[in-house]
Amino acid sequence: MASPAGGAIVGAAETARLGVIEDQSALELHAEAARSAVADAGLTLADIDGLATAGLPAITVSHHLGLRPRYLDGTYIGGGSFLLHLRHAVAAIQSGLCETVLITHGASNRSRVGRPPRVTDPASPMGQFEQPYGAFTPPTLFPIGVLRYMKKYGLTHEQLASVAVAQRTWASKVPRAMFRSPITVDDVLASRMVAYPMRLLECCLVTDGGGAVVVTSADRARTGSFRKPPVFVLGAGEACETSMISTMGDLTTSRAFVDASTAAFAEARLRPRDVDHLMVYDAFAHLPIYALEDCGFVARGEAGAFIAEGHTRPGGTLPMNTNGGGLSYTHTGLYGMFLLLEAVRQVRGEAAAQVPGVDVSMVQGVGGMFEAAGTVILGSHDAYAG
């Protein structure tokens, strides 16, 4: 695959509403976000010759929008799929398969408009070896390694709760965030237990909504023919480990996080110290802790204290999840698109809780429950010295 360096995001948008949307299906949310992102780029749907999506078949979305794409990508690894779509889109553009790729997301995960009940295939590895023992929903599966991490590294419940507190602090500055009222560590610890050790405020929201981005070549983006400043793809990586969280090689670290982020930094020729802004998929409060360590921002066992000390909050040394994250902003089940969109806003300088001087933003996504990962590093310029 060609290096992602050489691509740029030139359009980005979310649906007008997030949260509870009872009058739009997932397909309608895909379409709304797609049209808004294309308009954000100053283009029309006729300019789109590539389409990538997850959650719904790319063919369904393409037909609904009236597209005639030369390139299709339906890669699905879970919530981080869109980061892989971005990497693939840039490679496809570089290879001459297409010129302009639209990546879309829409989900009616809360209102469940037209959605069937969730069913796990009983013949799948998870259906055979995890679900029969009562582990069959994200709250019972995703935090499986947290107790091992706490025992090994001394992470406290208070430090784990500080993740939710930090992200609510950001959300309080974002008008579109679903939950904006400030909370304390005591508030988090007082919220009801969902699946030990995760309490309610340490679990992601369940919402409806959508988003989309438009991708083209860096050369074309540099021409200045688009409505907004381009956000360049400096590097990207993808990786996987296992289809069952219970068979991870080490429950205190995500090998997929390590491999994907290592590849992205190598392609961007950057290091963690070069990152001005970080977005991490936070289905549960422990994911940012794992990501900070697996991606090389802090040493093993230090992430809990790093967050509790305020380094990821407004004014901190590493602003993280500045929209409030999946814990406070929104979480449609496939939250990775919103990571990308907030990173784009920060690099453009138009975020609701804007961090000064964001030239490099890193996005760390997860696929399933530590099954896979995608990493993207974005920048305001297309070349940096690492």
Contents of the next structure:
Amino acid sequence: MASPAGGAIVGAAETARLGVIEDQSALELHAEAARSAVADAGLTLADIDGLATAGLPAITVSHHLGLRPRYLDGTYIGGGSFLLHLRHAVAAIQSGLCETVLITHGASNRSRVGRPPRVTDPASPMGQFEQPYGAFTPPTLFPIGVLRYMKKYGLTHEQLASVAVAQRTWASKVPRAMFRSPITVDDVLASRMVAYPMRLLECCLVTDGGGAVVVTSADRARTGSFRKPPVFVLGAGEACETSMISTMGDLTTSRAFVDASTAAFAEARLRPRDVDHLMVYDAFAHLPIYALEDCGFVARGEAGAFIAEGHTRPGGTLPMNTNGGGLSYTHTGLYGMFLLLEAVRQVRGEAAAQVPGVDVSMVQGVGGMFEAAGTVILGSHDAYAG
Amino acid sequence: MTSRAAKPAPAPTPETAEYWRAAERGELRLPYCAGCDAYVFYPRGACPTCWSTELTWTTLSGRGRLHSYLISHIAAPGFEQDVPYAIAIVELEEGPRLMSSVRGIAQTPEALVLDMPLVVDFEPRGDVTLPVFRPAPVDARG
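I've shown you the form predicted alone. Could you give me the structure of the form predicted in complex with its partner chain?
Full complex below, order starting with the chain above.
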């Protein structure tokens, strides 16, 4: 059995603005979030001896911030990269490679200021076996298994739409959310078709923004003088399956979700019923449905009804995506950092739509189109009976 | 308006060249691992189940079923005249699943019914030939 993870988040921040930011480059969004997260911890530049980032090269971010790190992690799986960074940072800190790791994200996904272009090599597996058929962006790939899932389990279009409705209910309580007006299932079903069966309101936003966290050892978090209560890393997991969604072993379940969440629960010595608050990567409305089942919160085929019945909404048994999610809050392309930041706020008790008494929060991130996954379980204390 | 981009064409690698050469001849071929009794999609140097490099290029029946799909209402570069168009996952009779297009049928949820039988067809794309699928003729449906 794995030992307790032994790390904690002691600083966390988003950029001052989210949404449309035409006067900051992706790199500067990394830097602004980094400075704010370090200040949130009550630390300074000199305290940071490790850096992890995705989207831009770690060297670029390090130099831009004036760092001299002795630990670097540029692991890239897509939007969930930061969850892997957190897991790696805890391990690095535990083994003495460094003491305090800064994990940064910044993206100009909407305004495209200093954003690297997306290119698929025609000789890559995807370039040979997917791209020629007109698949080129997430909407043309990510939902490709949804009709199979619907046929297998009887998920309805209304249940799928209810994911967006549930998350908008949360977003209506969050001043920083991009979309806050309540919506109905009918509104979702009446929105423009993007990639059948996914309508516009079932697809995530496209925004600019950034975020960062500061990680140190659980021991130092307990005894140090940080400005906010530490948020302990109870367990984490990472996994990958395939770089092409068309070659998933089963289009109705993500093996990476299963593997990463199983590892995280084992390390934390917790079970789904111990989780007070859940953040799931929701680039599209079907992701929370897959994640609820793949992580063991509900049985196979039950997630659509579970969400439609309101169990993930305010007052429900499993509050999920309480910032409004990628569907309503923000989605910078690599949204995983915002999952983590909302989980930190909920455990600290400082979220805009605060759930009462969040001691255990789980973050389920995806990489690419069900290509990979990262899971992190956070807690207000460093161990639980489970 | 900028000039319209061509649809993207695959660039074969040494490991996949036979797949694309076969398509040019009108055959759907994949490496077969006798040890696992399984075809390997996409083609590569070793079986991903047992790592055997003793793979045999084998011609498939070309029959399959519509396993899943979506209908894109946004155009990939070169697909401006095609929207809305289906992007399909076809499950071949021999087991492997692959992405493809379904020709000769309306690109609508009503016409495209999951598990409908399909047969392979081929169409030119740049310097190569692309496997696509069509609804199976009624007399060929098993």
